[in-house]
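What follows is a single chain, given as structure tokens, in the form predicted alone.
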Amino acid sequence: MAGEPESGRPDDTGELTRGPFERWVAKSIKNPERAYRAMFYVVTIFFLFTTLFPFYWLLALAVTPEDALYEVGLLPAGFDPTVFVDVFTKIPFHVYMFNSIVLAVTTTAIVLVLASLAGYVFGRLDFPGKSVLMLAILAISYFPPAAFFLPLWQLFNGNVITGLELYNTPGAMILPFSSLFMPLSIFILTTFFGQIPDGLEDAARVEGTTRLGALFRVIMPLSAPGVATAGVLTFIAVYNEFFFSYLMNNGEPSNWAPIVAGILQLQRAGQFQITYSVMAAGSIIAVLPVAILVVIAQEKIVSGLTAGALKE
């Protein structure tokens, strides 16, 4: 406006103007909530674009016809949402996805068990090496997967033990999925099970109920935020899985190939050209069961990751 003097030269009364930054900056130095709630807004921004972005790009590539899939920019170059039919009609992606299901929740109960057993003796008994002990488990989870494929692969071909041959089988991915997702389980539910206050086991162990009685009776109900955030990351883990997914079976669904060779699939769906749309389409959908198990374990996720954080 005319006759206002500019951001940072002096008014007629001598004191200098302050633009809207420069404004809210002296407001935050009076109140720097202002600062950190600014901050919390444009790190969640941020956060949700660059996780979100990939799911819309996918979203716009599946409902894009295949033909003009070069014009496609940020927004959808077309509308042709049937090729989310054409995702079951051209391999049976169902059954991939029964298969990776399966093989996530069946790796899921195992890893819980054997993960209880072992948290219960590293959070609520002493002996000698123990913290070592500990370490050398967690210290698994952080070898590649490539480091034991060529082993597994000699043992589940039958050149180790004769008669054991599990490629193709189930058995093939469960068993390297159990190991290579169970220290973390372990991990977590050792946090917790070392929370439980002793006096609770010993009212049990007084009513006659064994050890074994009280972890499952006591102590893993009183745990449930994480013996639940140790099964969905399980779960998530198993079925996200790509590496012996892959390698483990032919990619035919009938020997349990999961998801990963689902998706595989479609891309080998067109008879000349490679079906982008169709690939994405599948992609979102493969997405969906993890997508609805966090939508209704996300607060047993936080509370069990906030919770296994303290110690009381």
Second form
Amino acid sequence: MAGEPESGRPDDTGELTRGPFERWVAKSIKNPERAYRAMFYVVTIFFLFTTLFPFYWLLALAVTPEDALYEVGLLPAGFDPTVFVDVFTKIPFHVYMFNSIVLAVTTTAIVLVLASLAGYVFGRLDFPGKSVLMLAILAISYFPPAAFFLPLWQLFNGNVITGLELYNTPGAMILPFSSLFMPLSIFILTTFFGQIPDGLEDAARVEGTTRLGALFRVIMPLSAPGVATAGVLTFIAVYNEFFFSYLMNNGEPSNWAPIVAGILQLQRAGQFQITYSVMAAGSIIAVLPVAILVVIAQEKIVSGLTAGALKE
Amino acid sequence: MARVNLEGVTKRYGDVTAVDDMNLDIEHGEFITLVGPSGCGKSTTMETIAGLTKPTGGTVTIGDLDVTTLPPKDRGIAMVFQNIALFPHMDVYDNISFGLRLRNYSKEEIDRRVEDAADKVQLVGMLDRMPDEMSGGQRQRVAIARAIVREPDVFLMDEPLANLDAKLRVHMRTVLQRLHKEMDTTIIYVTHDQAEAMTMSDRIAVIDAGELQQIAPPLTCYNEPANLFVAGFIGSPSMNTLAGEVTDTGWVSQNGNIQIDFDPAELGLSPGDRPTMGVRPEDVYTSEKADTVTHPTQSLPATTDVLEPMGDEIFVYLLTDDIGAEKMALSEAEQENQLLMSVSPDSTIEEDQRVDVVLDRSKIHFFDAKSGEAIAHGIEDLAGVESASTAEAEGDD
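Switch from the form predicted alone, shown above, to the form predicted in complex with its partner chain and output its structure.
After this comes the whole thing, all chains and molecules, with the earlier chain placed first.
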């Protein structure tokens, strides 16, 4: 019996002495579902760990009292939630947040209005040069934002047109945000608007709307998932934006500096030391609006993204 | 008053001419049907009336107003679409009242009119349903209610019944006719179904290849088609058409087996002309029935080919060539000499049988083979009486 050359395991005594892992493998071969389920859990846990661990780490840092920071490991060393209040008392963090939200909402509104009009034109009308124009608009989103910075800096400081000084105002951020994030929304809305049957628009126009009226009363409500997707993606992109947010103001909350400046300010919230706990707390608070938005709009975003994906 | 007038309306898409120099004069209160095969330009014509398409040339007048460049909302029209086109995000009430709300009617007025319209199309009690909860026929009634609620001057209906099943279609036909009677508005109706055109309209406009072929009351189109296209399109099954040649004494089919005696000069024809003869299946009779026909032709020999019993009548395909009855596959030329006859269902006629048939002279049409234009409808009054021999007919000349 022993020494079967093809088995490669001459001391193997046979099928009956399998270990638990071998038994699991044998079962899985009979029933592949088990293997798939195991893979699913492995991948899911890995994914959840990589995405959620940074947040856990921030939380652990935040609730650890300042003087115990050197002890912090995987678990917080102590528990002091008052740091979440400190964020607002040490600096006007709420003003930074307010600025960020106003900038994001305004940009989203501008982008949605203009991208709807563009999406209507690209999605529902035929005209010569349509695809070239569409490509040109998409090309904008391929440019590095830094390429625009110097000319815009000059422009917004009144060096190009005397009297036009937008630096330290919302305009200096909303304008570049709008133009940079517009192409994605135009693309999403074009896809959606293109799918609304012509008959519905015709019906609305015969019933008494203009083309614009049909867009806002019929086409946009029916494209709600697309509009929601474009809106949420724009909001998140602006809220997360660093480059122009950091450079187009002097970091003062009264000058429309957004959260970026706020978190940097928190770095210096203590008198002489770097206040990691407060920074961590501020970061968690800063994430909340987007987290809430995504949870609320999740269903629509998912259906919006997949509907667009199916069509294109 | 809402007369609708199209003058020289032309629509081109690039090189393709969808509508070519269309002239229509539609009276107030008329129910007019634009009918033609798919892609003939009837829907484009309707879209130019609605204002959804701008014509390349020509003018559209509604009432006394030149509306050629006006947007649809300012034309005083309402439209029912083939794909129904209810707004899926609104319930029935909102769908019906959409146009009224845009025009800022008062809440009470809107309520009253919506109830009224819903009542007319039997939708009472369904006003809070969403379109996707309704059947095809109910949706179509909502679409009609949405159109009538604004009391427009002109109704446009673009194949509104095309997506309904056969039974519902017949029912909706009567609903539409009743509405037309009640409302005293102009209705312009597009269909490719000649049965709808025949049953509902005051006048039919037959369109082919973007051009108006004939505009006339349904029975005129049926009995006196202006050209070969109208003859073939109106009526089901189509009119028989046979190529042939004018002789000194009348007309003879290509294969020489069908002869019709008359004096060609009275129709402005001369021997050697090659007009196409047309006769409807119901105007072909077996020779035993010849006494029931006021003006029968001489009897013509034929062989029955295939029978199609429809229940209320039997369609008999007749071969007029001297070919064996066993010959199944017909070549192109032989099909041209085929004649369709309709007989009553109690007829004992059988397949592959020799029969003699007569045609009703008052229902024989001649068309110019090249242009397709009609030359004559009915030759009962013409010289060359049915009993007359060839020699006598020649003598009359």
